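Taking the form predicted alone, here's one chain by itself in C-alpha coordinates.
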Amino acid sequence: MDLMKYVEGEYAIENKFPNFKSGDTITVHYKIKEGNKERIQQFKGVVIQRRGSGNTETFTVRKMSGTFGTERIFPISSPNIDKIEMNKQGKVRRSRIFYLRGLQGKSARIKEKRF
(Lines of atoms letter the chains of each structure in order from A and count residues from 1; the text may use other names and numbers.)
(Lines give C-alpha, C1' and ligand atoms only; values in the text may rest on other atoms or scores of the structure.)
Protein backbone atom coordinates (compact mmCIF):
# COMPACT_ATOMS: atom_id res chain seq x y z
CA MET A 1 0.00 0.00 0.00
CA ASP A 2 1.18 3.49 -0.80
CA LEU A 3 2.30 5.22 2.37
CA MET A 4 1.14 8.70 1.30
CA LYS A 5 -2.38 7.50 0.52
CA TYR A 6 -2.53 5.76 3.89
CA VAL A 7 -1.51 8.92 5.77
CA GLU A 8 -3.92 11.09 3.76
CA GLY A 9 -6.78 8.70 4.49
CA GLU A 10 -5.89 8.54 8.17
CA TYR A 11 -5.85 12.31 8.72
CA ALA A 12 -8.58 13.31 6.28
CA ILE A 13 -11.05 15.97 7.36
CA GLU A 14 -14.55 15.22 6.09
CA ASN A 15 -16.36 18.41 5.10
CA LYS A 16 -19.91 18.56 3.79
CA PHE A 17 -19.89 21.18 1.05
CA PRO A 18 -22.37 21.56 -1.83
CA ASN A 19 -21.36 20.30 -5.25
CA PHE A 20 -20.10 23.28 -7.23
CA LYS A 21 -18.13 23.63 -10.43
CA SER A 22 -16.52 26.36 -12.45
CA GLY A 23 -18.88 29.16 -13.41
CA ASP A 24 -20.87 28.94 -10.18
CA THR A 25 -21.12 31.94 -7.88
CA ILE A 26 -20.40 30.93 -4.29
CA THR A 27 -19.78 32.55 -0.92
CA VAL A 28 -16.94 31.09 1.12
CA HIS A 29 -17.10 31.72 4.88
CA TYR A 30 -13.61 31.32 6.31
CA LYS A 31 -12.08 31.92 9.70
CA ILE A 32 -9.48 34.61 10.28
CA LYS A 33 -7.34 34.80 13.41
CA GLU A 34 -6.32 38.26 14.57
CA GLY A 35 -4.24 38.02 17.69
CA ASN A 36 -6.25 35.87 20.08
CA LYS A 37 -9.62 36.67 18.46
CA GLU A 38 -11.24 34.75 15.65
CA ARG A 39 -13.84 35.98 13.18
CA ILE A 40 -15.54 34.73 10.03
CA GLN A 41 -15.09 36.65 6.78
CA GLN A 42 -17.03 36.09 3.54
CA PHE A 43 -15.52 35.92 0.06
CA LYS A 44 -18.17 35.97 -2.69
CA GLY A 45 -17.20 35.37 -6.30
CA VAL A 46 -17.17 33.11 -9.35
CA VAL A 47 -15.37 29.77 -9.28
CA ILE A 48 -12.72 29.87 -12.00
CA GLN A 49 -11.31 26.38 -11.57
CA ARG A 50 -11.16 23.26 -9.45
CA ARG A 51 -7.96 21.29 -9.52
CA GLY A 52 -6.54 18.23 -7.81
CA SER A 53 -8.33 15.36 -6.15
CA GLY A 54 -8.95 14.05 -2.67
CA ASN A 55 -7.44 15.99 0.19
CA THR A 56 -5.20 18.05 -2.07
CA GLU A 57 -8.07 19.50 -4.13
CA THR A 58 -8.21 23.28 -4.43
CA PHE A 59 -10.58 25.76 -6.02
CA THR A 60 -10.02 29.33 -7.18
CA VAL A 61 -12.62 32.06 -6.62
CA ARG A 62 -12.51 35.41 -8.41
CA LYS A 63 -14.39 38.46 -7.17
CA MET A 64 -14.58 41.96 -8.57
CA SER A 65 -14.07 44.88 -6.19
CA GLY A 66 -14.95 47.87 -8.31
CA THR A 67 -12.56 47.64 -11.24
CA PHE A 68 -10.05 45.39 -9.48
CA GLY A 69 -10.27 41.63 -9.78
CA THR A 70 -9.16 39.58 -6.78
CA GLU A 71 -8.55 35.84 -6.88
CA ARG A 72 -8.10 33.53 -3.95
CA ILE A 73 -7.19 29.85 -3.87
CA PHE A 74 -8.86 27.73 -1.19
CA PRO A 75 -7.93 24.15 -0.25
CA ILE A 76 -11.13 22.10 -0.08
CA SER A 77 -10.01 20.28 3.07
CA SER A 78 -8.99 23.40 4.99
CA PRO A 79 -10.18 23.53 8.61
CA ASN A 80 -10.48 27.33 8.26
CA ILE A 81 -13.43 27.09 5.84
CA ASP A 82 -16.58 27.31 7.91
CA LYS A 83 -19.12 26.80 5.12
CA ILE A 84 -19.72 27.34 1.42
CA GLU A 85 -22.99 28.74 0.07
CA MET A 86 -24.16 28.34 -3.51
CA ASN A 87 -25.59 31.61 -4.85
CA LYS A 88 -25.97 30.91 -8.59
CA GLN A 89 -25.22 28.07 -10.93
CA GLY A 90 -23.43 29.28 -14.03
CA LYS A 91 -23.74 27.92 -17.53
CA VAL A 92 -20.22 27.55 -18.94
CA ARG A 93 -18.66 25.13 -21.40
CA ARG A 94 -15.17 24.99 -19.93
CA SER A 95 -13.80 23.70 -16.66
CA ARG A 96 -11.23 26.50 -16.35
CA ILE A 97 -12.57 29.92 -17.25
CA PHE A 98 -9.44 32.06 -17.18
CA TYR A 99 -10.82 34.22 -19.98
CA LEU A 100 -12.79 36.12 -17.31
CA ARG A 101 -9.55 37.84 -16.31
CA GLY A 102 -9.56 39.88 -19.50
CA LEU A 103 -13.22 40.87 -19.38
CA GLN A 104 -14.93 43.72 -17.53
CA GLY A 105 -18.47 44.91 -16.98
CA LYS A 106 -21.35 43.28 -18.81
CA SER A 107 -19.11 41.06 -20.93
CA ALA A 108 -17.81 39.38 -17.76
CA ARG A 109 -21.24 38.11 -16.79
CA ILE A 110 -22.01 34.39 -16.86
CA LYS A 111 -25.43 33.11 -17.83
CA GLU A 112 -27.37 31.52 -15.01
CA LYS A 113 -28.49 27.93 -15.33
CA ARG A 114 -32.21 27.62 -14.65
CA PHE A 115 -33.31 24.48 -12.87
Contents of the next structure:
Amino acid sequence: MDLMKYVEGEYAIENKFPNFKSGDTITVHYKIKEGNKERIQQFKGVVIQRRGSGNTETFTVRKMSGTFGTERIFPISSPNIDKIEMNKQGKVRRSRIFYLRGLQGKSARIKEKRF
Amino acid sequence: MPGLIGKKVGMTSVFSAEGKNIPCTVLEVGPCVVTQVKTSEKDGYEALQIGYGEKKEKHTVNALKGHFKKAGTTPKRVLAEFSNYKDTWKVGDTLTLDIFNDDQWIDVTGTSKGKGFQGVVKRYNFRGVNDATHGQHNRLRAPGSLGASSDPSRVFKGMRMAGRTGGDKVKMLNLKIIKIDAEKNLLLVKGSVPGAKGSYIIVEK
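Having seen the form predicted alone, could you now give me the structure of the form predicted in complex with its partner chain?
Complete assembly follows, chain above in first position.
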Protein backbone atom coordinates (compact mmCIF):
# COMPACT_ATOMS: atom_id res chain seq x y z
CA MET A 1 0.00 0.00 0.00
CA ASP A 2 2.96 2.27 0.53
CA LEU A 3 3.72 2.19 -3.18
CA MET A 4 0.15 3.24 -3.85
CA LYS A 5 0.60 6.26 -1.59
CA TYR A 6 3.85 7.07 -3.34
CA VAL A 7 2.21 7.09 -6.77
CA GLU A 8 -0.69 9.18 -5.54
CA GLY A 9 1.74 11.55 -3.93
CA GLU A 10 3.52 12.00 -7.24
CA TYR A 11 0.31 13.17 -8.87
CA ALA A 12 -1.18 14.93 -5.88
CA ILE A 13 -2.31 18.48 -6.36
CA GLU A 14 -1.82 20.84 -3.48
CA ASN A 15 -5.04 21.09 -1.54
CA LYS A 16 -5.94 24.74 -1.62
CA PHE A 17 -9.60 24.30 -0.76
CA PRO A 18 -11.26 25.08 2.57
CA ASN A 19 -11.89 22.05 4.73
CA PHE A 20 -15.59 21.51 4.08
CA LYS A 21 -17.80 18.72 5.37
CA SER A 22 -21.21 17.38 4.48
CA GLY A 23 -23.90 19.81 5.53
CA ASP A 24 -21.84 22.82 4.48
CA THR A 25 -23.02 25.12 1.73
CA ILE A 26 -20.27 25.79 -0.79
CA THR A 27 -19.81 27.39 -4.18
CA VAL A 28 -17.67 25.42 -6.60
CA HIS A 29 -16.07 27.46 -9.36
CA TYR A 30 -15.19 25.07 -12.14
CA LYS A 31 -13.72 25.53 -15.57
CA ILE A 32 -15.70 24.67 -18.66
CA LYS A 33 -14.12 24.23 -22.07
CA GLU A 34 -16.17 25.38 -25.04
CA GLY A 35 -14.14 24.79 -28.17
CA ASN A 36 -10.96 26.68 -27.49
CA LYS A 37 -12.43 29.03 -24.95
CA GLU A 38 -12.39 28.38 -21.24
CA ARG A 39 -14.78 29.96 -18.82
CA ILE A 40 -15.69 29.51 -15.19
CA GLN A 41 -19.08 28.43 -13.94
CA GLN A 42 -20.38 28.27 -10.40
CA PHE A 43 -22.35 25.57 -8.66
CA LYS A 44 -23.71 26.48 -5.25
CA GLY A 45 -25.30 23.93 -2.99
CA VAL A 46 -25.10 21.70 0.03
CA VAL A 47 -22.37 19.06 0.30
CA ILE A 48 -24.16 15.77 0.88
CA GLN A 49 -21.18 13.46 0.93
CA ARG A 50 -17.42 13.15 0.70
CA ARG A 51 -16.34 9.81 -0.61
CA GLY A 52 -13.09 7.91 -1.13
CA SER A 53 -9.59 8.89 -0.15
CA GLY A 54 -6.42 10.22 -1.69
CA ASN A 55 -6.47 11.30 -5.31
CA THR A 56 -9.73 9.55 -6.04
CA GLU A 57 -11.76 11.37 -3.39
CA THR A 58 -14.98 12.94 -4.65
CA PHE A 59 -17.68 15.11 -3.15
CA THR A 60 -21.32 15.55 -4.08
CA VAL A 61 -23.05 18.93 -4.08
CA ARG A 62 -26.84 19.19 -4.17
CA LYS A 63 -28.75 22.28 -5.07
CA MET A 64 -32.38 23.04 -5.75
CA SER A 65 -32.93 24.54 -9.16
CA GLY A 66 -36.54 25.57 -8.88
CA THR A 67 -38.41 22.52 -7.67
CA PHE A 68 -35.89 20.07 -9.08
CA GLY A 69 -32.95 18.84 -7.07
CA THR A 70 -29.66 18.79 -9.02
CA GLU A 71 -26.56 16.96 -7.89
CA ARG A 72 -23.02 17.16 -9.18
CA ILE A 73 -20.11 14.96 -8.27
CA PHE A 74 -16.66 16.57 -8.36
CA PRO A 75 -13.32 14.75 -7.99
CA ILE A 76 -11.46 16.74 -5.36
CA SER A 77 -8.14 16.56 -7.20
CA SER A 78 -9.65 17.67 -10.49
CA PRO A 79 -7.62 20.42 -12.19
CA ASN A 80 -10.90 21.78 -13.53
CA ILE A 81 -11.94 23.11 -10.14
CA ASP A 82 -10.80 26.71 -9.95
CA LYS A 83 -11.76 27.39 -6.37
CA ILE A 84 -14.22 26.46 -3.67
CA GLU A 85 -15.95 29.06 -1.55
CA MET A 86 -17.39 28.23 1.85
CA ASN A 87 -20.76 29.94 2.30
CA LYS A 88 -22.25 28.32 5.36
CA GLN A 89 -21.15 25.71 7.85
CA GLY A 90 -24.04 23.40 8.59
CA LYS A 91 -24.69 21.33 11.66
CA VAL A 92 -25.59 17.76 10.72
CA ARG A 93 -25.40 14.50 12.63
CA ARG A 94 -24.26 12.18 9.87
CA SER A 95 -21.57 12.30 7.21
CA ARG A 96 -23.84 11.32 4.33
CA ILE A 97 -27.02 13.35 4.40
CA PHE A 98 -29.00 11.58 1.69
CA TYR A 99 -32.21 12.15 3.63
CA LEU A 100 -32.08 15.64 2.17
CA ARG A 101 -33.18 14.20 -1.16
CA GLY A 102 -36.59 13.38 0.22
CA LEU A 103 -37.13 16.80 1.76
CA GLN A 104 -38.33 20.05 0.26
CA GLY A 105 -38.85 23.62 1.34
CA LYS A 106 -38.72 24.40 5.03
CA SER A 107 -37.86 20.88 6.15
CA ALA A 108 -34.84 20.78 3.84
CA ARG A 109 -33.08 23.51 5.81
CA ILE A 110 -29.89 22.75 7.69
CA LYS A 111 -29.06 24.40 10.99
CA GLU A 112 -26.04 26.63 10.89
CA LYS A 113 -23.08 25.82 13.09
CA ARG A 114 -22.61 28.13 16.06
CA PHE A 115 -19.19 28.86 17.38
CA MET B 1 8.18 -10.63 -27.30
CA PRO B 2 10.50 -9.02 -24.76
CA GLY B 3 8.99 -8.60 -21.34
CA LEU B 4 9.34 -8.53 -17.59
CA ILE B 5 7.66 -10.04 -14.55
CA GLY B 6 6.03 -7.92 -11.86
CA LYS B 7 3.27 -7.47 -9.35
CA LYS B 8 -0.02 -5.63 -9.35
CA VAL B 9 0.00 -2.87 -6.73
CA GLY B 10 -3.44 -1.32 -7.09
CA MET B 11 -5.61 1.11 -8.98
CA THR B 12 -5.95 4.87 -8.88
CA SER B 13 -6.83 7.65 -11.24
CA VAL B 14 -4.77 10.42 -12.69
CA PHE B 15 -5.73 13.64 -14.46
CA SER B 16 -4.31 14.23 -17.91
CA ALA B 17 -3.08 17.57 -19.18
CA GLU B 18 -6.49 18.18 -20.76
CA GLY B 19 -8.17 17.68 -17.39
CA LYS B 20 -9.52 14.23 -18.18
CA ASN B 21 -9.72 11.62 -15.44
CA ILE B 22 -7.79 8.51 -16.49
CA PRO B 23 -8.25 5.22 -14.59
CA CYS B 24 -4.83 3.67 -14.00
CA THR B 25 -3.27 0.52 -12.62
CA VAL B 26 -0.01 0.68 -10.73
CA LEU B 27 2.38 -2.20 -11.42
CA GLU B 28 5.65 -2.96 -9.71
CA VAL B 29 7.77 -4.45 -12.48
CA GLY B 30 11.25 -5.87 -12.14
CA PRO B 31 14.12 -5.83 -11.53
CA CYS B 32 14.31 -9.31 -13.04
CA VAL B 33 17.40 -11.52 -13.19
CA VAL B 34 18.41 -13.51 -16.24
CA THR B 35 18.54 -17.10 -15.02
CA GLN B 36 19.18 -18.86 -18.33
CA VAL B 37 19.96 -17.97 -21.92
CA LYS B 38 18.46 -20.43 -24.38
CA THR B 39 20.19 -20.72 -27.73
CA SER B 40 19.14 -22.35 -30.98
CA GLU B 41 22.20 -24.63 -30.97
CA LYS B 42 21.47 -26.07 -27.55
CA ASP B 43 17.74 -25.67 -27.02
CA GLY B 44 16.38 -25.32 -30.54
CA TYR B 45 15.13 -21.78 -30.01
CA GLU B 46 16.35 -18.47 -28.69
CA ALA B 47 14.94 -17.07 -25.48
CA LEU B 48 15.80 -15.51 -22.18
CA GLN B 49 14.59 -17.04 -18.94
CA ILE B 50 14.15 -14.43 -16.24
CA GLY B 51 13.13 -14.64 -12.59
CA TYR B 52 11.30 -12.31 -10.21
CA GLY B 53 10.12 -12.34 -6.60
CA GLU B 54 11.99 -13.63 -3.59
CA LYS B 55 11.57 -17.17 -2.31
CA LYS B 56 13.03 -18.75 0.80
CA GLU B 57 15.85 -21.20 0.26
CA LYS B 58 14.09 -23.89 2.32
CA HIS B 59 11.09 -23.72 -0.02
CA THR B 60 13.24 -24.27 -3.09
CA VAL B 61 13.85 -27.74 -4.49
CA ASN B 62 17.46 -28.75 -4.91
CA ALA B 63 17.34 -28.80 -8.70
CA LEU B 64 16.22 -25.17 -8.76
CA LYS B 65 18.71 -24.19 -6.07
CA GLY B 66 21.49 -25.25 -8.43
CA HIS B 67 19.82 -23.42 -11.30
CA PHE B 68 19.73 -20.15 -9.37
CA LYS B 69 23.25 -20.68 -8.04
CA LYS B 70 24.51 -20.85 -11.62
CA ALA B 71 22.96 -17.46 -12.27
CA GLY B 72 24.42 -16.15 -9.03
CA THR B 73 21.11 -15.04 -7.52
CA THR B 74 18.81 -15.87 -4.64
CA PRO B 75 15.90 -18.24 -5.39
CA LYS B 76 13.13 -16.56 -7.37
CA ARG B 77 9.44 -17.28 -7.14
CA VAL B 78 8.38 -16.77 -10.74
CA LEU B 79 10.25 -17.74 -13.89
CA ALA B 80 9.24 -16.81 -17.42
CA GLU B 81 10.73 -16.92 -20.90
CA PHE B 82 10.85 -14.08 -23.37
CA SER B 83 12.55 -13.52 -26.70
CA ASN B 84 13.55 -10.78 -29.15
CA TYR B 85 15.26 -8.44 -26.72
CA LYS B 86 17.00 -5.54 -28.38
CA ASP B 87 20.26 -5.97 -26.48
CA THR B 88 22.06 -9.20 -25.74
CA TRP B 89 22.00 -10.27 -22.11
CA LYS B 90 24.09 -12.71 -20.13
CA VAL B 91 23.14 -15.02 -17.27
CA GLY B 92 23.02 -13.06 -14.02
CA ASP B 93 22.23 -9.71 -15.65
CA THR B 94 19.45 -7.55 -14.24
CA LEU B 95 16.62 -6.30 -16.42
CA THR B 96 14.71 -3.21 -15.41
CA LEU B 97 11.84 -1.15 -16.76
CA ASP B 98 14.28 0.66 -19.05
CA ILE B 99 13.53 -1.85 -21.81
CA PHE B 100 10.09 -0.23 -22.22
CA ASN B 101 11.47 3.28 -22.53
CA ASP B 102 10.62 3.69 -26.24
CA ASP B 103 7.22 2.02 -26.02
CA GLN B 104 3.74 3.43 -25.76
CA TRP B 105 1.68 0.28 -25.54
CA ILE B 106 2.17 -2.97 -23.63
CA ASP B 107 0.34 -6.23 -23.00
CA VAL B 108 -0.21 -7.49 -19.46
CA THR B 109 -0.93 -11.13 -18.56
CA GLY B 110 -2.33 -12.10 -15.18
CA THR B 111 -4.54 -14.62 -13.43
CA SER B 112 -8.09 -13.33 -13.01
CA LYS B 113 -9.77 -13.37 -9.61
CA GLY B 114 -11.39 -16.70 -8.77
CA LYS B 115 -15.18 -16.56 -8.41
CA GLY B 116 -15.80 -20.17 -7.31
CA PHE B 117 -18.62 -22.32 -8.67
CA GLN B 118 -20.93 -20.03 -10.61
CA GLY B 119 -24.07 -20.45 -12.67
CA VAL B 120 -24.39 -19.70 -16.36
CA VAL B 121 -25.75 -16.18 -15.88
CA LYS B 122 -22.55 -14.96 -14.23
CA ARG B 123 -20.22 -17.33 -16.06
CA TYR B 124 -21.38 -16.93 -19.66
CA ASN B 125 -23.73 -13.93 -19.46
CA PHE B 126 -26.83 -16.04 -20.18
CA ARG B 127 -29.99 -14.03 -19.80
CA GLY B 128 -31.85 -16.43 -17.51
CA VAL B 129 -35.63 -16.43 -17.70
CA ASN B 130 -36.84 -12.90 -18.20
CA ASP B 131 -40.18 -13.35 -16.41
CA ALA B 132 -40.64 -13.86 -12.72
CA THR B 133 -44.34 -14.54 -13.27
CA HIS B 134 -46.33 -16.17 -16.14
CA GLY B 135 -45.85 -19.68 -14.78
CA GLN B 136 -42.15 -19.37 -14.01
CA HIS B 137 -41.11 -20.91 -10.75
CA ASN B 138 -37.62 -21.39 -9.27
CA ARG B 139 -35.83 -21.14 -12.63
CA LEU B 140 -35.03 -17.44 -12.94
CA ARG B 141 -31.32 -18.03 -13.66
CA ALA B 142 -31.60 -21.46 -15.34
CA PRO B 143 -29.56 -22.31 -18.46
CA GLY B 144 -32.56 -23.59 -20.49
CA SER B 145 -32.26 -26.30 -23.08
CA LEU B 146 -29.00 -28.23 -23.50
CA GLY B 147 -29.86 -29.41 -27.03
CA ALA B 148 -32.18 -31.61 -29.06
CA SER B 149 -33.76 -34.90 -27.89
CA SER B 150 -33.49 -38.41 -29.40
CA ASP B 151 -31.29 -37.16 -32.19
CA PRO B 152 -28.38 -36.71 -31.15
CA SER B 153 -29.32 -38.34 -27.79
CA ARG B 154 -26.42 -36.67 -26.07
CA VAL B 155 -25.14 -33.30 -24.97
CA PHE B 156 -22.53 -31.86 -27.30
CA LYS B 157 -19.03 -31.31 -25.99
CA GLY B 158 -18.25 -27.80 -24.90
CA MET B 159 -21.88 -26.99 -23.97
CA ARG B 160 -21.69 -23.98 -21.66
CA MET B 161 -22.80 -24.95 -18.16
CA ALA B 162 -22.22 -23.90 -14.55
CA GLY B 163 -18.78 -24.45 -13.02
CA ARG B 164 -15.61 -22.95 -11.65
CA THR B 165 -15.29 -19.37 -12.81
CA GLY B 166 -12.35 -17.00 -12.83
CA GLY B 167 -8.79 -17.90 -11.95
CA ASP B 168 -7.94 -18.04 -15.66
CA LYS B 169 -4.93 -16.68 -17.43
CA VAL B 170 -6.06 -13.44 -19.06
CA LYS B 171 -4.07 -11.16 -21.32
CA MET B 172 -4.94 -7.50 -21.67
CA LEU B 173 -3.75 -6.20 -25.02
CA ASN B 174 -2.44 -2.71 -25.79
CA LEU B 175 -2.56 -0.94 -22.46
CA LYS B 176 -1.22 2.58 -22.71
CA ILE B 177 1.82 3.46 -20.63
CA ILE B 178 1.10 6.59 -18.62
CA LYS B 179 4.35 6.76 -16.71
CA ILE B 180 7.52 4.79 -16.08
CA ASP B 181 9.29 5.28 -12.77
CA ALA B 182 12.55 3.39 -13.24
CA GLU B 183 13.84 4.43 -9.85
CA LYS B 184 11.02 2.79 -7.89
CA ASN B 185 10.36 0.12 -10.57
CA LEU B 186 6.83 1.37 -11.02
CA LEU B 187 4.75 1.31 -14.17
CA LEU B 188 1.49 3.19 -14.57
CA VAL B 189 -0.82 1.87 -17.28
CA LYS B 190 -4.24 3.03 -18.40
CA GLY B 191 -7.10 0.70 -17.60
CA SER B 192 -7.38 -2.44 -15.53
CA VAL B 193 -5.21 -5.52 -15.21
CA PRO B 194 -6.50 -9.03 -14.34
CA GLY B 195 -5.94 -10.38 -10.85
CA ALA B 196 -5.91 -9.29 -7.24
CA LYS B 197 -3.55 -6.78 -5.66
CA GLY B 198 -0.18 -8.38 -5.08
CA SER B 199 -0.67 -11.04 -7.75
CA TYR B 200 2.10 -11.73 -10.24
CA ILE B 201 1.79 -10.39 -13.76
CA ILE B 202 3.78 -10.55 -16.97
CA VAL B 203 4.37 -7.34 -18.89
CA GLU B 204 5.22 -7.67 -22.58
CA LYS B 205 5.83 -5.36 -25.46
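Think of the rigid core as the biggest set of C-alphas that the two forms share within 1.5 Å after superposition. Since this is a predicted model, take the numbers as computed values, not measurements. Residue numbers count along the first chain shown, from 1.
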So, does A108 move by 2 Å or more at the CA between these two forms, with the core held fixed?
-> no
